[in-house]
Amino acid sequence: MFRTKTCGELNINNVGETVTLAGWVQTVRKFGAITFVDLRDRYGITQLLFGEELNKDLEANPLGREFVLQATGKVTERSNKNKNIPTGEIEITLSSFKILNKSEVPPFKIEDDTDGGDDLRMKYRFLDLRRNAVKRNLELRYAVGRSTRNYLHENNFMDIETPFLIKSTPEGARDFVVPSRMNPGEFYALPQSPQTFKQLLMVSGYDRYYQIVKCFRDEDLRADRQPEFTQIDCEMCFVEQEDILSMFEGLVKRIFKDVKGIDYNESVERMSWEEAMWQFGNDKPDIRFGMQLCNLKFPAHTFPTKANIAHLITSDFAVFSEAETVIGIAVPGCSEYTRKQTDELTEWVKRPQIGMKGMVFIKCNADGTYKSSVDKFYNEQQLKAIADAAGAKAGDLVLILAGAEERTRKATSELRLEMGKRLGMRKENEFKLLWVLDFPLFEYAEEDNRWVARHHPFTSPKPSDIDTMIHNNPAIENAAEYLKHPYANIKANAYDMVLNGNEIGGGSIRIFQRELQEKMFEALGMDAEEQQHKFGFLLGAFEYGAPPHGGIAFGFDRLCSILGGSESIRDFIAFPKNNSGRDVMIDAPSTIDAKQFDELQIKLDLK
């Protein structure tokens, strides 16, 4: 056999045996007449001793960097002991080895702090697998896995696999599409997720579902998104929307417990869609801080419980008053901030991503004095009053944003996040799950003047709307007072799961009705031709038992990164794209041969 140990389970208690290791050369170190290797494998380090006789031995065949090394020896105890290690305290004094196989020179050090850069790593990625640090990265990964799989296991639900050859049809991200040589002229899709397989399972039966499944959706990408990403995928059916919250908070504690030993004792908080926008201006907010915003001047559609303080920006400052909104925040414990720190916030908020024109601040003072940047427009009463509104106390520092409602709405959740990272509001080994509930099931898009779903098109109206769907018509008389329409109100039955401000996981009480799933098809422009050519399939399915269903899908990748303390989930997936889609290692996506193009009965047209 090549090795009777692994490099990271010999300890002082193995001091005596005899044992032969396998692995690659991490480092060399000579020390006149002997020297001393460190071998690595998965599992860790050990260092290796030769001795003067098989010193001469390397002298004629040089170890180098990341070469494959056999060893066989007696475990001794080290005289200079390195406690950084489970295997510190020990060393192997070499009776025999054999270089198994050499290795060029490796491009980058393979080590934690490597100095490889991204490109280069990714274009070696085999040998950047080899590192601690992305090994660590996987092994969460396979723990999170692994404890998902166990827990789902215990409350009886069934890994069953769908197809990954499906058909198109795009409704958000595009497809990946896939020629089909027996069917010239048609294609498969890759699928976006296995939505409406699920769906079916619950129609045979198949009460509860899950897969850890891969998806794809060929999309622009960014740290937290890839064309082919993993999700934690779950059905149930003859359950609410409460059955699914239970379910799945307990998955999410498991995980907590299981990979990162955090018991996570507290209910989870529950936050309405609409309190999410206006209090955090996003529906996935951080809730590890609060800093809430606070609208300063209020469209039409004013949130019930804030008290509208618009007089007091009625003034000469034409940025106030000539603005859509102006949304504030208090940022405690920052009134001392100077010139020079209030001047850089105002040009981080003029950066092309967050898109303002400037910024205004009131300093709280400890003394009860308050300063601003347009002491001319407004007298310190009036200043105090606006500051009381954003929720400001003494000591206090208020950042005020003005300009088109989504946009300052958007802006000032980003000013928000950005002062609780910058305070140390934001810790990495702090934990905080939030659903977010009530979603719209609508969207108004302008540009086309109807209806597309939040969601998906499969989502059911909350029990008390679904009158209101059914028996209004979707059509869109008056764009300019689409607020108007019944269906701007209609809430979805939905939901998602907020970790740290990021969304780990979403769905929603299915529809299971073909006449409610055919209004909603309506709604988003399908007539009934295009309804059956899409999904037919589906709508037959409702006609035979369809259970009442529901369920959701969890970011595998992201969850994984959000545990590991990363904002990539680039670090725990073992061969990922780069931001061009690319894989640099294998050169793919790449060109193909003439002849596969024949096969096919496609003819490439680049313009």
Second form
Number of protein chains: 2
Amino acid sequence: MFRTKTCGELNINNVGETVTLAGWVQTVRKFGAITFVDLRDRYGITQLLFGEELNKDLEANPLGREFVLQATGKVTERSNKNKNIPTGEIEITLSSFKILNKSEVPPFKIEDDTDGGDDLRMKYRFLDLRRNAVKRNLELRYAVGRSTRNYLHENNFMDIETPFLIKSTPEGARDFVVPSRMNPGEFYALPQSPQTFKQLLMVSGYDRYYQIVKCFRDEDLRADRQPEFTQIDCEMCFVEQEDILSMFEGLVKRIFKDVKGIDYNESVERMSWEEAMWQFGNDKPDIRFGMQLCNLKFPAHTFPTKANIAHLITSDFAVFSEAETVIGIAVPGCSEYTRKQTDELTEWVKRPQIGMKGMVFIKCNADGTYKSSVDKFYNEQQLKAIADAAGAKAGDLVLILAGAEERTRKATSELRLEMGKRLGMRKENEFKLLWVLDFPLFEYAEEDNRWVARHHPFTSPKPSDIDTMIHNNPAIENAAEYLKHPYANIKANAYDMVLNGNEIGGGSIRIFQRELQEKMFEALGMDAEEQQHKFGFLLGAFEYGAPPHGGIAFGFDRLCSILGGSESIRDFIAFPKNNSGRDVMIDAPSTIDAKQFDELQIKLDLK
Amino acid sequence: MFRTKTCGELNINNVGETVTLAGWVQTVRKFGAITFVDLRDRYGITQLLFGEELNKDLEANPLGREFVLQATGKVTERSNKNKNIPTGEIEITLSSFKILNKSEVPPFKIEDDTDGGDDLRMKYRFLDLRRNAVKRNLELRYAVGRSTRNYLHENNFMDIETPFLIKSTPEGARDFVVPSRMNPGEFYALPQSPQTFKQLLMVSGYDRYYQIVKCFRDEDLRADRQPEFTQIDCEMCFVEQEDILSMFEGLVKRIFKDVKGIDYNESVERMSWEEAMWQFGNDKPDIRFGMQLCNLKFPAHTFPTKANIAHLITSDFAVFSEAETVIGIAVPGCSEYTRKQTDELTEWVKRPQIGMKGMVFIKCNADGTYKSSVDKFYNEQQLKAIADAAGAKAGDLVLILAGAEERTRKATSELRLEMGKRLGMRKENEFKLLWVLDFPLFEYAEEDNRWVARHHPFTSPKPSDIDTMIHNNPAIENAAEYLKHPYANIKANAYDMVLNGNEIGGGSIRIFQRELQEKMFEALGMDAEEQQHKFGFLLGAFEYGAPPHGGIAFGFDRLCSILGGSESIRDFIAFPKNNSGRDVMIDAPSTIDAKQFDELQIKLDLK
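Based on the form predicted on its own presented above, generate the structure block for the form predicted in complex with another copy of the chain.
Full assembly next; the chain just shown is listed first.
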């Protein structure tokens, strides 16, 4: 061992001990004939004192930032104490030191506030990883994993490894494939998730399975997606939806406790997908604050008790009356916004990312009067009725968007989140969990004129919808009228867990009967032959005593980033890839040898 | 929840309780108007009693093997108790039951002694996994993983995930490669191990890293190899070899304790590679028994204190005198072997797998006389001298093989293991650990006329050999004389852990200086350009304060199989592949779509 102690453990109680430390030079400070060096390792920083004698050696062998040093000396009490760090009351008065390795001057500062840009830090990721901020993220990630494993172990889950070289069955996302040298012309695929394997483990009776496992999707990398990512993957036998919800809100609460020291004792809120879409405009609402959306044309959609004001919306004001949907939110305490402020908000919703043509506002003044950008069309009483419908109180500012339903709903949702942020209602250290339930089983892909599974093809419909699913599937003559088809109303036994407006996990009760699974594949446009080719093993397994089962998968990278208070999952991955799927540090992907092509019996076919 | 209790937890203390169980039908036994069913789940088996009333329902809905059943009733004391299982004193007198799913008749028996052949069980692996024997293996695997994680956690190791989509740098084994759609013409490789990444983590100061991680090698699958396999992968900073040995014998002892209940208190034996090769004929000796090899031509190689009997070996007996090497073992207590028995052994060593031309034996009779198959060439006194040199006592049988050094050593090693097995000296429940140390750093590949790294190119030479490594590398004129080159004597700071004759782990202290790493690459025939292309990131990292470090990796599958008392790692993998690298259950690898080829911009090039 090159050390007897780490740089994080010595304090006033160790004074007088002779110790050897090893670590990296963080700073070198000369004071006349003596020198102070801060020595850093994973565990902390300890101050070293080079006295006059050793200082001469230092002059012969000058230390630079990030040099690797071994140093022996006596723990002494400091005169100038630093109360901010655990080792701040002592220093080591050195008797000897040895430079174990030198360092070039790093291309950026190894400090919390670094001067290195993203690209530079990624190229020198091994230096970036030395920064405290990054180290804390990886420590948090380890703690989340450890907490997860402990909780699941205590609840009888078994970690069982599933294979990485599997079969390509692209459904939705693209597979990464791996040419097989031993089976020329054939390919493995890397798993997008261990879905079918964990279901087979349930058929095999393993009862409670988990894995913290890498998954792969060859998708174009929008912001903050990675081609390889990690899932906490779980499955249980003989359960109903309620059992899964209770087991896994338990998991997340345990993680809160172990990792953040938070007692999350309240019960986790629940909301149907329908409610989430109408009240918050998206399926992963941030419920740290209210400001719900009000569908002013059909307020019953959102606040069943509110008065119907549809007549006001279908009045002379064409912007409202001609719009498919009119949605308002009541922003608390903003009635005194200036013209400049409301103009700025109008510009904000007109940006291409939001895409609205304009915005209407109503100021609900503290004195009980109302002032609006559409005073020409509505009198004060009418404005009050609209503001009331939107749930506004005196002092609030009602913001109203109008247009096509889907876009308007999405835009109002974005506006709500923006206002929540501006008003400090999305607090970094507040954590609010939510279950979103009762998702539709299917979505309709109008361009392909077929149903697609909203979650995945293994998700079970609600028991009450099974009959419809099996017996009521008339052909669709006109794709545009798919909403009239019985399948449009089938609800799934599926659930998403949402944390602060981010989907952190999702799952479902699975289909476990061959007939129903075949119906599902059929609904997705897969004929019997394709079913057999892709999923014959699963259909076969369902004939040999498949138990009722269900599960969930959490996005591990995302969960860590939210707990760590960051927007970016990359900050929580030791060696992430960039938006082109490249690891710029090792320079991968890269070309391969002619011999490799030859052995794999493939060649390039570049366009 | 479909159950209130599992099938493994009820006993005499639960009598009188009303419970609901869910599981699989193991057996159905009719006795007149009543029926007994053994219901099985992961946790155990519980007997269900269908009384006369329910029996009628059973007749309408007959149960078959592996049906999935939910059953409610009262826990009752059995009249006919089964003391062999924890639930054997009770049964459930049912009040109701429900068939949750039916099952076809399984293609083989779901029992410890199954009638299913290997191929059939692999095709229906989801049924094979239901067998107790397989389930116990996976439970053991989980326990080994859990124990490993706990020990490493307590010792400050952090689990840090390294990437799976990396760069192809084939050295020795072939890489599996993955075409990159986003970077046409380029490929990722799947990691053969996280070697360079864990070293970078040390450069980054993470101090103690571990991972239980999948690795990939595209090699022809000899018996009991898998294209994907799992490693316990570890690395430490600021350590010397001794620190690693002590940390990781601690790990294995902890696993023995947690998983097998074994207190392995003795210290782990150590042996140099040289000793292992001469005394046991291979680098992973089974030291549960002695029977060491004696090099009769140069007995000093093995037993330094033994008399030199080389003159007897270089005598008139051509089989000995003309052989490069003559090696004997003393098999205890076998002096009374019959002619038939010694003939059979002679045939055994002549089989092609062993490849010897014959075998000489000397019986050291209990009465002090000697009898041999070469009585014509040696008198009794000479036979005694040879037998003494081989370490034989009265009652032993000395077996001697002669021929080319490498083959003879290997053959004698095989013979030793075979005799150890026949004599019951390789006890299944005895575990003996051994460190093999001081491996040569290089091997010479005569056909390619170049050095190859015996362990891997990142392994450090012994400190005393570093100077030779850097400054003493003359060109080799004649490949056959490579042994005279200074590099042939360089020893590595490398170590293997051996358990009962199997290598379960191996590692080394790493090179951490750029200059030495370049020398190593150079020795392996890599020019500066190739070094930069393949390992530029690592050489670069060594310039920014790389600390001394080292590590080890354990073969997780192999470790589990030995602890589980099995020869085959497949028995300890949930979904293994066969010898052609196929998963016959899901039928992978398989063909992919034209669209996939198109997007990846590759095509087949079948010979």
